[in-house]
Amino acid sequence: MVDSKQQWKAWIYLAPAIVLLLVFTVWPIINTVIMAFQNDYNAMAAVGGQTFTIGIENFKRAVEYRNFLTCLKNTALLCVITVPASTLLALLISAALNSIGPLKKALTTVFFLPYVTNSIAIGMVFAAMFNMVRTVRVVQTAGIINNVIMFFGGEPINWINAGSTYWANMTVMIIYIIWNALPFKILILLGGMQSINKQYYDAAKVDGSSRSRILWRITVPLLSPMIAYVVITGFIGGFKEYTSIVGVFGETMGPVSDKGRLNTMVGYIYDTLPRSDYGRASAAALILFGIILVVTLINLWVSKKRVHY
């Protein structure tokens, strides 16, 4: 605790700290909302001093644009499969590196590399990976993974192409999102395991208990807080995603053929900005907001029947 008589120096400490929050932070937050509340609204007749009329038009104007549910779609999608998938990967990631001696910590900092690496950086590398340019029939340039079918007798692949198709593009980007979202919940989750008393372990090696069983009936309830956290985490980012997407197709979103192919929300609000139309994109963000918070609220739920502590 500090001193009552010297708290005025910590608020002197915590002062630019608070006002760059309040800058940046908070006033953008209140003003969105105000923004989304107010019927349209137009940045350079609010600066002229007109006043606009409070009702849902903006939040209407949202939900009807054409591309708003194909962007929800692709979120939820992107979401429900990967945010899953990732988490279970990293989890015998994980397993597998606890139960190791040499080279563990070798074998981490690789797994970590690319949480610190720029994603737009490994989006590019992945279009690179998964590239294919044809001519009428023969093909000129292949990235690696066809390159890889075809050494087995495969025919390529046009994954993210002109003339790709949808499912095409969703699995190089369901492929991207989880060996992204993996160092980050690798280092979550083998900090847990490394927490977890030995003694559980030797009593289940003294009753002869199998590897499997001591992962999901062992590790798996102990680490379940943070796996939770993992978890609301995970569909956290994944409703927020946007430069991975980026990274691969560029700001087509998409194969030149179909742009916008798989635009998220954040997307979808980024395109309303150049056209200066900041109620529907505010009332857009509203919108994202109230579903990540439902999603939030859901796992909490669940994590207070399943979790552990």
Second form
Amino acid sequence: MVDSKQQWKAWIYLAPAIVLLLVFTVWPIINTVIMAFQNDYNAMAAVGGQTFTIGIENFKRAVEYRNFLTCLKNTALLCVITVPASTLLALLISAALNSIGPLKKALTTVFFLPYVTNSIAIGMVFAAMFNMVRTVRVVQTAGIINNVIMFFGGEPINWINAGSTYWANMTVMIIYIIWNALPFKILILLGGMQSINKQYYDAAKVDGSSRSRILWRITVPLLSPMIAYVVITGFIGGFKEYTSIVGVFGETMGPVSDKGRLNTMVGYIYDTLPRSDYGRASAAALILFGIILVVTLINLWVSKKRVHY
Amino acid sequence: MKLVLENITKVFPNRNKGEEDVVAVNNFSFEIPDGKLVGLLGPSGCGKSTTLYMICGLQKPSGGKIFFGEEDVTNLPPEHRGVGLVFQNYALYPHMTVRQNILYPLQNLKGDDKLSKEEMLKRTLEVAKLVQIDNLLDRKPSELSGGQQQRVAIARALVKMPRVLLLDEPLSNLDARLRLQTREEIRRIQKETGITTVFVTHDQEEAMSISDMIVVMKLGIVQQIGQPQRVYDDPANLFVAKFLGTPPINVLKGEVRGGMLFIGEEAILPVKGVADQPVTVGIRPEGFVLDERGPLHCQLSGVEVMGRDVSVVATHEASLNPVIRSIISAESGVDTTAQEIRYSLKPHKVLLFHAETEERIPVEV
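Rather than the form predicted alone that you just supplied, could I have the structure of the form predicted in complex with its partner chain?
Whole complex next, starting from this chain.
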């Protein structure tokens, strides 16, 4: 313990961090709650000196707004599909990386690249890869994906351009998000695997386990705390999905023929900014917070049963 | 199942290129008769664990052959050898219950060996009863004491009825009392099952107490193989003599002149058939007899009472150890105030070694 006479020193040392946290984290959170419960709160009107009644009008407006359900559906779908898929894929890749010798470092670096690359930049590359423009029946320009499809004699698919279908758009987003989510998960899972005592594997070998059996009966249970961690953080990240959509589709949040079709919860919150409708934005933020809280609690409850020690 | 090692060698390449490779086990040949318990004994780094892992199949020998009975298993992977291995820290799967841990090797059986669920559970219960843990089957390893974990590990190794049971430092993680108890336990289980068993230890007392045979190793080279008592009484060289026995053997500088052993200027013992030469003399602690007219003069520095016996600590200028320790019956009455103490020696407890090669010099009886 710090001597009580010396405590003021400790506070001084902590002051820079505390001040920053108070100004940029704690106060905004409190302010969000305050704004959310002032009926029809508007930033411009508030500056003009208007006062607002207290109530849940903002939440009603947020839920009733036409885009809300679309955003919620997109966000939930992306989460439910990409988090399990990327976790499983990361697990298999980590297991493979962990069992190879010479190229391990080089490959680990390759898998880690998305983590250090700007997501808008990646999005633009994806947009180029899945691109296709055609006039009547002639393909004018096509990205590498469609080129490959055509090379094998397939019919090119309109992935993201005007007139593309919802599931074509979603497929691109799912591929993007899974690929983008891999590095962090691989990093955590590979680290976890390397810290598993080698004797368990020797014991399993003497006990005559096959490789797949070792993975599912030994590695996965022993990794369960790390797996729970990447799933929980994955869901939290997934519900905040936004930049990936902007990266691929730009601010239209969907193909130009159907703007806003792929919008997410965070996108929904941002959309209100030009209108200064901070009341609705705050309410939506709290709703998103509530959803993430519930999902995380479910995750923790499940992992309590499944995480082994 | 007879276990034969034929010129087993294991070389680990040196990490630093250009430097000499490490020979962990050098040209080890040995035949373990069926149903025997054999202790591999030596200080750390002597290659005993490497030998065990080669028998197990987790490591491949660089040279030589391993036979189980008549079958050459040198190139078989561990799962096809039919071995059970108990790890030093047990390596019980922490996420499985005791029952699941013991079941696990059975669930891995394939093809003709595949067992029905009832059969697996029956075998699990049998082996659990054998090692007396049948009341702990639903616990997790973390809820067990060290000794209980040890039993589970042995059960897991035994459940698939291995041809050879291997134990790596089986007692090193247990406290002193449990160690005594568990080594009796290992002996009993081995006798009941009749499985050829090899275990590794650095504790000579442990090896001597339960083994049918011991193998003493040093720096990858086998020093001596034999029944524990024989090796203790008749060590091949100074290393073996020093390694076996607590308290350790006392080592003194001496000389043989005209068939008589001299320590300093004192004529100690007649030694028949030994040529005149400087020698290293090893005297077992129990080889000393208090004798007012004894030939060996020592300076008394203390007496440690151990109940039944007393341990007399003395010094001698020819001693190569800091002190000379002898074990004497408590009834013989040591005068603890005396400056000097005199001993005569039991001839068969006095061993002569070549001063340079440290090989044993036989004495005619």
